[in-house]
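In structure tokens, the next block holds one chain alone, the form predicted on its own.
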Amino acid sequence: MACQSLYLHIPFCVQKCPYCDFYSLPAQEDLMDRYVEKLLAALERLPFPMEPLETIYFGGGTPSALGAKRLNRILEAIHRHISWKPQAEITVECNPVLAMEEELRQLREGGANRISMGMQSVSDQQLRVLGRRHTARMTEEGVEAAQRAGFQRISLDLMLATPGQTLEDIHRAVDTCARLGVGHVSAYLLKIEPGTPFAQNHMETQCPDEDGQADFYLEAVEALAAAGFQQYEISNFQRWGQIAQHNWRYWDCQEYLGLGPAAHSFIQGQRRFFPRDLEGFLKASNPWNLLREDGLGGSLEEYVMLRLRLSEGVRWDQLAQRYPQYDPTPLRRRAGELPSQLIVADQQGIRLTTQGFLVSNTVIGTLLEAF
């Protein structure tokens, strides 16, 4: 089957957050214009067969920094060269800014139907520490603007175990998500990435230790569940069936095509990536020639590792359908040797518990020894 998911990396931010390790550069108008033209040219020269898309995802960076007009030009080119299914999920990441309703309305008219917004916190003081440019009130206004613009699928990001955060802050943030009527929350622990300003300033000394991080995570899971958000992945929660369809395809080890500097792909059984080099991408006569191979994808071990990020875990029937030659007995046996508070192993399959998610790397690593 040809690929049905497309990721576009938009490597621009108005201001880079001090904890962020994603590839991004300052949002300059001329640079963004050149980048859009290069993306349009690349979409005319797709080197892989594509079927009508089920998911399109604009990630970054801050994709909304491009503005609705540029983003809609890209969507028009995608529709012209690939097309998408009527029910396709088309996501744009954005940050809360003032007077964003008209931009969101244009995006909705251009085909986008899902917004992923970087709330991060409902404490203005914590937002300042995180280097965010918005306030808690701006997040609320942004969500309300997106709803008025016609977006029914809205996701909010919530960072956990940040400097100065309290458990009460978690409950206030979850209450805000529920009150605003969003259907999806991504709640994840702050990770201090090497080379970032946070790492250079040793911000980890102002964050909770491992036990404290576990407390924040478990508190968030419990609070989200009480507010009607069902956990379906380590860091993702939904209500009303609003799972992130694009990211689900990653965790289900399905193929996708990535375009743009730092974008990764899994297509035709091969993992590939573009270098983190915007200038090289802009200068390339054919950007697709920059793609580098990164090994085979879709192995049994990789499938198990990714599926165990999901609350559903690995189901024996799906495993047998995808890898019919594999005897799951060693995996069943290995799972049965692990503590029941970390993993559930039954006739349906194997899946991590909430406690297991906290130490998922260790648990998954132990399970992979079965191979």
Contents of the next structure:
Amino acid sequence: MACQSLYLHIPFCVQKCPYCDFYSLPAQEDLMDRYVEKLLAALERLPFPMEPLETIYFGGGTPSALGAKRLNRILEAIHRHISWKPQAEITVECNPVLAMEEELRQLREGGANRISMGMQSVSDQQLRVLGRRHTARMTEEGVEAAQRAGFQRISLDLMLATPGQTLEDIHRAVDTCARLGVGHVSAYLLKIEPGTPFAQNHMETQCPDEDGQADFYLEAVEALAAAGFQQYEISNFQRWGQIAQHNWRYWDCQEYLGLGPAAHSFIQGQRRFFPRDLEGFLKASNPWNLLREDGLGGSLEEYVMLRLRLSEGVRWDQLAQRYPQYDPTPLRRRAGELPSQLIVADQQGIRLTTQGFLVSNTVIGTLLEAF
Amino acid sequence: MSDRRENIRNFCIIAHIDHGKSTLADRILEQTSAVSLRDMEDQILDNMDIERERGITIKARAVTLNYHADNGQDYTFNLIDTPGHVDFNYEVSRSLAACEGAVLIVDASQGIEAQTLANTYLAIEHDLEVMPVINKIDLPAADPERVAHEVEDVIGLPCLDAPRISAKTGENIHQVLERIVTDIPAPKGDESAPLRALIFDSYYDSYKGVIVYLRVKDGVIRPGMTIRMMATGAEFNVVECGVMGATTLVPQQELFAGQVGYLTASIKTVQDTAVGDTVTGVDNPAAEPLPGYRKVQPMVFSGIYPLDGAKYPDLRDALEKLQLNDASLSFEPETSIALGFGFRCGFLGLLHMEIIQERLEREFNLDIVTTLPSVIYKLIMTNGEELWIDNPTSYPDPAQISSAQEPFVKANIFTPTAYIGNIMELCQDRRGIYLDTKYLDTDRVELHYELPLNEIVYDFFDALKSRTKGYASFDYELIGYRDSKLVKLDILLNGEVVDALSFIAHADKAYPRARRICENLKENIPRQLFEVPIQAAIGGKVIARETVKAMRKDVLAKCYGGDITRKKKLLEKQKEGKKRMRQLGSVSVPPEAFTAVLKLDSQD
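Follow the form predicted on its own with the form predicted together with the partner chain, if you could.
Entire complex below, previous chain first.
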């Protein structure tokens, strides 16, 4: 089946967060204009056959930094060159600082129907440590503005095990998510990436240790469950059926096309990516020529690795459908040898428990030895 | 015909480690113009990487030099560089036996150290003319007068007019060369007597076969003659003989009594050319070999295993190659449940062991796992049988042991008086028996102890250095076996005995050692998906326990904009990391864990 998902990387931020190592540059008007022109040109000459889209995702960076006008121009172009299905999920990542009702209303009119907002914390002190430019109050106002603008699907990002965070902070954040009436929460354990200001300042010394991080994670999962948010992936929780469809496709090992510097794709059986180089992207006569190959995708190992991020794990029926030649007995046996509090192996398939998610790298690594 | 010998000087340089032996050898080479400055690489005589890095000499080297003396005559110098470490004491003694004199270097700031004395006594035992030289006078802390007095007082050698030199800057090296001419006697020897030549080293050359370094005591060696090794009985036809130039071998018509040189005879292995053996002619054999030969006995044993089981043949090849040049290395295959196929290797001492391990890793690119070193214990069984045990896995059922013995050494420790207390504490902790203290001067002493060899094979040297800020030096000799109370300690991971971690200990030391090993293992075994108990047990009785807690967190929380390859790479890296590990039952153990148990000394 041809590709039905599109990711657009918007490499601009009003201000870089000290823990972030995603590719982004200062949001300058002229640069953003040139970038949008380039995206439009690229959408005009797609090198891959695309189906009408099921999901579109504007990630970053801070996509909302582009403003509704530019985002809508991109959406128009997508609609013109690829089009999307009526029920398609169209997500825009949004910084609370930029969540103005009028902007959001325009976005909604342009087709976007899901907002993912970086709440991160509900403690203003914590938000300062994280270098965020918004307060907890501003996030709440942003969510309310999005709701008034007609967004029924809103996701909030929450960071866990940040410097100085307490378990109490996590409970307050979960309560806020529940009270604001959002249907999706992403709760990520902070990982200090090399080269970031957090790494240079040795912020890990102020973060909880391995055991502490595990405790924070388990506490968050429990609190979210109590508030009605069901875990469906290592870091993702939903209520009212509001699973993130776009991300789900990553974990289900489906194809997607990514556009923009640092964007990754899995298309025509091949994993690919654009270099982290905006200037090069802007200068290229045809940016698609920059696309680099990054190995074959969709192998059995990859499928298992990705599916095990999901709460429903690997299902034998789906596995058989996708890899009819494969005999899953060794995989099942291997899973059975691991501690049952980490992984469940039964008639349906194999899946990690919440405890298992916490050590998923090692568990998945051990399972892959079965191949 | 004694004039042929008149202008030959055979000498070695002896010194404590770091007192400048190799540097002086370099200066002598340079000033006798044996090597052009352009070809000169620092420390030509120490030509193994490890030797240069550690500043030690492992293999003896010899070089023939020509010197035009102030008296107008030309002299042939044969300089033999000796190994400087106690592990190689026997090799040193053979090198000394090939000489008439020894240049004794003493550091002008440090004075006499353990190996200064040990080597001097060894030289005097061999009737060598010992010629002291005070080195490193360029150092700010140098006090040549004090050191000269120390040499006179402690060793009893006249030293007040000894050359004061700096081998580093080259100052007064000329004096040393002149003193070699005047002070060291010319060799004696009877060219018409049956051939007797002492082998003091040999190494394997892939083109010429074994190259034997020897000192001709009597008779003459010529190419074409048939020779016999008197101890091993092996016979060979001499292909080539000659002297050692600074950079190449220089073939000669003959080697005669008094000369130091080499021979080749298509010899396949150094096992046939044991250091200390006597070479004689088959046609006119000597009645008696030269004195002093003994078969080299390994003192320390340990298992060496390839990290990757598939590399077992490579490890065997590498050990065979090393053995070509090192007759004191012994090995035989052994199997471990934990580590698979490997070799039980015997070494002269701990340094020798470390050197072999390092050479396997560096020169042969092998990743190896080594087990806890062991000495040889002697067990007398209830049925009267005597057992020699060098491997804990072959330790018999204690019920059948009637008594046990372990090897002891006599240790001489040199130290500034400030550290006497620390050293006594250390020796006591290592079951040492105090003999006496000898004052060298007001602030330095020589302590004498008897110590069980098994207490010093692991880390005694490091412990001594760390307790004396590096000032103490130490030397030992084996003095025999003594009654002992021994137990075999087993280490269990996750309830299963890991044979490669078992060891034999003195009953009184079993508990602290077991505890320490459990602690070390805990530090070196990474957290796993489940809790891993580490236990030490004697028989079935657990005497120490630690726990590696289960891993709590190892997750990539976020998939970056669909960057799946990042996660795949992470898993691959993890796989690589796991490949390094040994799978012991369900527990993954990194190779470091096997050697981490060696670090038993704690100063806390």
